[in-house]
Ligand SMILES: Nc1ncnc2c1ncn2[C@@H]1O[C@H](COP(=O)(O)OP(=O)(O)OP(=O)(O)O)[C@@H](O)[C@H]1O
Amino acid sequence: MTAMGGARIEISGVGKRYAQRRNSAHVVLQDITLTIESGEFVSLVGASGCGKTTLLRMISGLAPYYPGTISIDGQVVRGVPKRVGFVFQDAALLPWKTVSGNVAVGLNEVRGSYTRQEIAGIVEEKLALVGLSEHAHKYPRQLSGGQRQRAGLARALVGEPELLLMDEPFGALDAFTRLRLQEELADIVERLRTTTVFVTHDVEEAVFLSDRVVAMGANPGTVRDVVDVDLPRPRTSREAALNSARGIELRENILQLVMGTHTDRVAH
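For the sequence just given: structure alone, the form predicted together with the ligand:
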């Protein structure tokens, strides 16, 4: 059931507006054009409110009706494409399901190809990966914020998706867990070549994980710059990757870009 080579995403001339008051609209995204190759890992960085979550929801077909087109493997997105894993910014666990029940939801699409025991096994394996084995039978309200986020992560990974959309998946984690999960994620994407769009505010995280980093400008949200992260793969050591001469240079560049978007936003 391993999906080799993920989806290829073409975003062209896409925008998004929300109705604000009578006769006025808030332009959230404007003229976004971006191609994400099959198996590529792309990070989106940019100021809060610049439309990163909105863009992920549009790619996943959750937010329809916009100018421009988004297509996945040549097919224009209508509804939710197949085999998507989505890590929601606020975890979005179902309060009436236990942690393992919530993770099993991620297998819903491919449920038919597994027996009950197999499903339980796969869920257990992913829970172990995110370090939640001991909390499998708890309900979401009994978890800490970081534990909830990890459960959401396990749910997104469990179906071995062809497209992984991750909205600040490590935002609420302690430094240690964060580093460990970054390394796990780097390992997973290098093994499965799952196309991944990853939203983060952490520049080091973006550099370590990504093939490219997209710096977004705000008000309205635009693609300000795309930086190629040409560090060699596999990136077995996070330290080595980030502290190489090229690594430092990339971090500096992206930091400047992100700061630019922030000052920009304040100036508005």
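Take the protein just shown as the form predicted together with the ligand and give its structure as the form predicted alone.
What follows is just the one chain, with no partners and no other molecules.
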């Protein structure tokens, strides 16, 4: 499996507000400035309402922003960029298609560039990557929640995106499945090195998966700090990474930042 490579994201002075009555506005995000390098895995962490998902949607071109600029590989985002993969909390698989058919949907924009045999091979490769090869001919109703999320991830990756956007993809799963999928995702991103922006409210999840964690404050949403996660890779064991002395220090520091109780900057 060769690495896909990834896009570089530059966010400069970006804000988001919603108009309210009597000429007032609700400010959701304010002065967000952040650079995400090619191949990085960056998590956005913060309390509900801090604008994590809104920021992700703005990066994806699904939501407008003002003021400021967001650019991907030097191109200002005005609409959904090319070669972007999405994974949401709800896998949103098409119930009338098999797992293979759902994954192949991710190739719709470039379907004319491949033969039917080539598409089948690409889909098979991505199903093997997420551990679903033996479930290729099943329908979504026959899958567990974790399997549906794996299928959603395969669909997002099948077009070899340069940017992967994930909005709490494991949030609706049971604890055991969630932990197992975190380790599987850590292995996948280690191999592919696709630039990934991951939204979560789970500090431990963010520390285990990320190269850097963006700790966000609320009312309005701001970047309180960006923390380097200097745990060694590959991270094959979630328990070993998080229970190491550095893992404990990182998760405690980030939790304090998110809660607004941190008085000193985290050591980077």
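Definition used throughout: the rigid core is the maximal C-alpha set that superposes within 1.5 Å between two forms. Numbering follows the first chain given and starts at 1. Keep in mind the model is a prediction, meaning the values are calculated, not measured.
(message) Between two rigid parts that rotate between the two forms, there's a hinge somewhere. Which of 122, 84, 53, 210 is there?
(response) The hinge residue here is 84.
(message) Can you give me the rotation of the smaller rigid part relative to the larger one between the two forms, rounded to whole degrees?
(response) When the larger parts are aligned, the smaller part is off by a rotation of 22 degrees.
(message) After superposing on the rigid core, how much does the Cα of residue 135 shift between the two forms, in Å?
(response) Between its two positions, the C-alpha of residue 135 lies 8.5 Å apart after core fitting.
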